[in-house]
Structures are given as structure tokens and as C-alpha cells.
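Form predicted alone, single chain, as C-alpha cells, below.
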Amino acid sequence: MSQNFVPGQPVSVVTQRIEIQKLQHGDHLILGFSIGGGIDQDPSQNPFSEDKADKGIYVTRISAGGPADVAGLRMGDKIMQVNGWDMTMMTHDQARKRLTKKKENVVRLLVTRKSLEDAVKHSMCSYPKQIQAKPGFKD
């Protein structure tokens, strides 16, 4: 997220998986979130991208007490995969078709978010560090 991404090129990331099970509404099924990006889309304009570069697809909008607020996805995640499919060069309406296929009622989710990279950053700085004994030290 905070590093350069190069379309192509592998990423790495911290992740989180996340399972949400559609809601039955009449005869739609509702995730209960929202999403913007896409390659097709302006990433100038994307508010939870630190790379104003970054064409990800992200969570703008969770419904409280829906389907997706219960499996634990916030707004500003970004969607990596849904049920094993890359997202990261998707358009906006691909990804948006991606998630709400009919015949899947539960979706798969591989996101990442800054509280998670940051936590990992933070416990990798404050890790203690091993000392190595000098030659000819003995225990």
C-alpha cells in the first residue's frame, strides 16, 4: 500500500482473510458494502490510497450490522482476491460483477489494510534483537 506498486510485478503484502455470507433480500443477496477503484478509474481521487498511483479496488462504505460489519471488513481495505481471483487489475464494474455473482453466497476476501502493515512494521522494530557472543565466549 505505502510501497511502489508496479502493475505486472508480484506485491508483497500483510493480509487478512475475511469470509462474508450474503444476506438473503428478496431476491438479491446483499454483502453489505461498497467498493471504488479499479484501473479505469482516477486513483487521485481514492481517499484510503497513500500512492496516489494505487488503481486497487477498495471498501468505501460498510453497512452497520450488515454482512460484511459482522465478517470484520472496514472501510479503506483494499481487495486483493475475492474466492481466488486477483483483483488488483480489475475495473471498477469487473470487481463490482466479481462480488456479486448470484450463484456464490459466500464470499472469500484476501484484503489488506494500513492497521496491518503498520502492526507488523511496529512488532519488527520493536522485536528485540538477537546478540550474537563474541569469539571465544563461553556459556
The other form holds:
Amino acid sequence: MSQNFVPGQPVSVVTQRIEIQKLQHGDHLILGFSIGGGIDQDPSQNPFSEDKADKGIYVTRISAGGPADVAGLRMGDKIMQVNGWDMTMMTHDQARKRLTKKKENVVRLLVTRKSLEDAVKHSMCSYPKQIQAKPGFKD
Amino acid sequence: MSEGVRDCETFGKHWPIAIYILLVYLIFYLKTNLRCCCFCYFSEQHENISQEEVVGLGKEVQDRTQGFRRYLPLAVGSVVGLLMLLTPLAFVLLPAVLWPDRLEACGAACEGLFLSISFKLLILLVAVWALFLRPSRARLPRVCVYRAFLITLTLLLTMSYWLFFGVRILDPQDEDYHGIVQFAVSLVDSQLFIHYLAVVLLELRHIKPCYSVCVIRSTDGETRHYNIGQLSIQKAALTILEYYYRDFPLHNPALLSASKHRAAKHLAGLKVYNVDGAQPGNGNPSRAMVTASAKRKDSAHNELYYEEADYERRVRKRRARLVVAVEEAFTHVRRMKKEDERATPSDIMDVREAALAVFPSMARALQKYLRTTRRQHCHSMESIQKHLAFCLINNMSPKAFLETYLSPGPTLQYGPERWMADQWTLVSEASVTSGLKDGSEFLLRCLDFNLAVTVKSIPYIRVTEEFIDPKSHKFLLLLQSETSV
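I've shown you the form predicted alone. Could you give me the structure of the form predicted together with its partner chain?
Entire complex below, previous chain first.
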């Protein structure tokens, strides 16, 4: 996320796998968070993105104690994949549909956030000679 | 004998030329003489004449020639106008009077020209009256250059035509009457064109704004900006003074005493004695005194702050009392309606009596307010009652009545004793008949204050165009929605 986001070019970021179990609420299944962003939305109004041209899907709100909160999702995370489907070039409505499929009980997300990148950088700095040997994490 | 006759003939041929040359010389002499008179008495450029002498001289001459100077332009204008009017008539009438038997008969075309002459002369008369024969609204220190130029041009034109008439028509007693009348028509046409030139030089040039002047009053710093056209310095001063009487609030010397007291206190601090042999207490603040008094300035700004805050509060309190008193006074009086005609006659008053009856209830509050804002000398009792009567006649609200007294109005609003309209002196480094230029400065001095005027030219503005196709206005909708999953 610290690189300049160019649509269509490959991105290398540090990601985290998060698995969320859907909860039955009334007659539909909920995940307990809200998303914002998409390629049909205005990226400059996104408070969580570093690069204001980034049109990805971001987590804007987490309901406390919900399935997402329990699974470790944090506010401001960018969702890169949902169940294997890429989320970086999606409209807002398509993203919502991918997350709320009635037939799936579990969603497996790949999310990225700045603190992950910083943590990797800190750990890499203490072993300067091994930086060239270890390429960046790719998922 | 024949030589004597020939001399007479030569003289007879050349008498118009002699008169012409004499007249031209006379005009130029008069023009320079007038300017010299004014230069000595009314300009401030001679440094070797002291100020008192000049002002004294000016005042004496002013008293003596008050009536004469005011109507001189009118007299000159009338004389020149009369000359211009009578010359074409003389050209047309003289041949018919002097050699009527030899003159050709005047056909239809020739009589048509009489019609043309009469109407053109009527138009010229009205035009000259409208432009020149008005009572002058001011007296300027020097003669206007353009007016003198136009008078000279007119007289030269008329003299040339007379010369031509005398030499080529009167002397040989020309019989072609049609040609003579056409000659007279051409003179009237030339006079109309000179009048057009006068309109352009004297009126149109002054209208188009070319310079922006900044006028600052020296005592309290009131500043105004005006746009004026291409004028001479004295005419610009006149225009600025007319704006001054309309826009600037009345000059109030009572409001300036506070800062004078402060200035006096700054200097009256410590006495410094010089023990090295110079005169003690010679009055100039030496460096030691300035630094010592600088230490006292720490309390001076404090004093000023609290004094001003206190003054503001006092004025606001008095103002509140005044507004309430006036509103109450206005409720007592009401315009008489139809149904009140049956009321007792002692209650029905005309407007002066109504004003007199209502005035005492607000007089005290008004007087106290005017004393606090130091404007009590501007309004006399009669003027207040007159204003009250005016407001009652025009159904004004109490607030409208009070506006005159709450803020100082333009100088013209007050009586003629405050105008000081004959005390203005124009102080300028450049000649006052020269035109305004970018960066010129001059001073208009009245008895207790000055108006400093600086001139800047209006910038040359370059405007470019950009065409926008009306179909090119297209918009995008940018959303940022949040969906909960």
C-alpha cells in the first residue's frame, strides 16, 4: 500500500489471511462489518487509503463483538481477495455480492494494512545483509 | 498729388490688415496679463512672498472684486457670442444696404440659404448659451487654457472672415449676392464646428475616467477614492472639492484634542539639564529624554485602552437612553385622521406646534448624547426642531429622525457657516493649468486641515476572450457509499 497504486499493474503487499464465519441474523447471514470503495466510487473521499487514487475495497466499520471483530478484521483494512476472487478491481455492488453469497457460510479474506508492512520492515532492518536474499511476501 | 492719392489708396487697401494685427496683439496681451494677475495674487508658487502676505493680498482683492470676477467669464462669453451672432447677419445685410442697385437678384437657392442661416444661428445661440453663458460655479486661480484657446480661435476666425469680406467683397463691391450668402453660411458652419470642438475639449474629455485619485484628510485620515477624467490640476481640485462636500463627514476639531493631549504628555516628561555648558531646557527632546520617556509609554497605551473602552460604554449608554426617549416622544404625536375631526380644536395643531410640543421630552437626552460625542456645536435648537417637523410631515420613524444625529453627515448637510467654501487654497509644485499625470500630488488647504491628493492612472486593461461551447458542460456523479455486510 505504500507504493503508488497504478491500476492494472501487479502490486506486492504484505497480507494477512482472515477467516470469518457468517452469523445467522434473522433470515440472512451477516459478517459484522461495512465496506466502502470500489471502481465506481470517488477514491479521494476514502479516509483509510494512503494513496488517494486507490479504488479498492476498504473496511469502514466493524460492529463490536461481531464475527469479523472476533476473526481479527480491523477498521481500515483493504480487502485484496474474498474466497479466491480478486477485490482490487471491483465495483461496490459486485464486492457486496461476493461477500453476501447465501450459499457460503465462511469467507476467507486476504487483507492488508499498513501495520503489517511496518512490522515486516522492522524485522528486515535488523538483518540488513539478508534483504536481497528475501524477496517481499507475495500471496 | 497723384502720389498722395496713391498713398491713400494703399492705406485704404491695407486698413483691415492693420486692424487685424492690432486685434491679435491685443488678445495675446490680455491673455498673458490676466494670467500674470492671477499668478501674483492667487498662486502659492512664489516662495519669496510669505504666506501671510499672499493670503492678505488675496483677501483684499477678493473683497474688492467679488462681483466683478464672478461675472467676468459671463461678460466675455456674451461679447464673443454677440460678435459671432452679428457677423453673418452683417455679411448678408451690408451688401444689400451699401450697393442695392448693383446687386444681383436673389433667386430661390439664395433665399433657401437664408433659411439655413437663420436656423443654424438659432442652434448656435442655444448651444453657446448652454455651454458658456452659465453662471460660473467656482472661481479658479488661473484662466482655463482651453477656454482662452477657443476664444482666441473664434476671434481669429471672425477676424479672418471680416478681413476677407472687407478686401474681396466690400472694396470691389461684388455683385454676386448668392456667393456672398454662401460665404456667410460657411462662416456659420465654421462657428458650429468650433462649438463642437469646445464640447469635445471642455466636456467630453472630462467625462471618460482616466485617473484614480486618492484624497486623504490630514486631521483624521478620512480617505476616499474617485475616478476622474483628463482635467487640469485646478479643475481636478474643483471636482474633488465637490465630492468632498458630498462624501466626507464633517470635520470636527473637538475630536482631535485627545491625541493632542497624549502627544503633549509624551514630551512633557522629564527635564534634562546639560552640564557641559549649553543652555538648559532648550526644549528639544534630547536622546536621554526620549529614552526616559519611552519607559513611561508602558502606561500610556494602557491608559488609552481603558479610556477608549470607557468612552465607548458612555456613548452606548447615552445612545440607548436617547433612542428610548425619542421613541416615547414619537408615540405622543399622531397624524390626524378623518374621525379625529370631531376632536377638540385645542388638540389639533399644525406641524410646527406639534414639533414644539414633542421636543422637550427628548431635548435633554439628545443634548447629553451630542455633548458626549462632541457634536453639540453642529446642531442648534432651531435646526433640530426644523428637522423634527420635516420628519413628522413625511411620516418618518423615530429611527429615521435619529440617524442625522447618530453619525456625522456630509459637510453640506450643515449650515453655510461650516462650509468654508471660500477658504480653499491649492498648493501644487506643477503649474495648476497643466494636466493631471500619473504620480502627481497636490494639496488643498483649508483653515484647519488639508486634503492631500495623489493621482494614479487607471491601468491599461487587456481583456482576452474564451469561448465555451454550451454543450461542453458535463458532470460526473462521485459516490462514496458504505454497505454493511
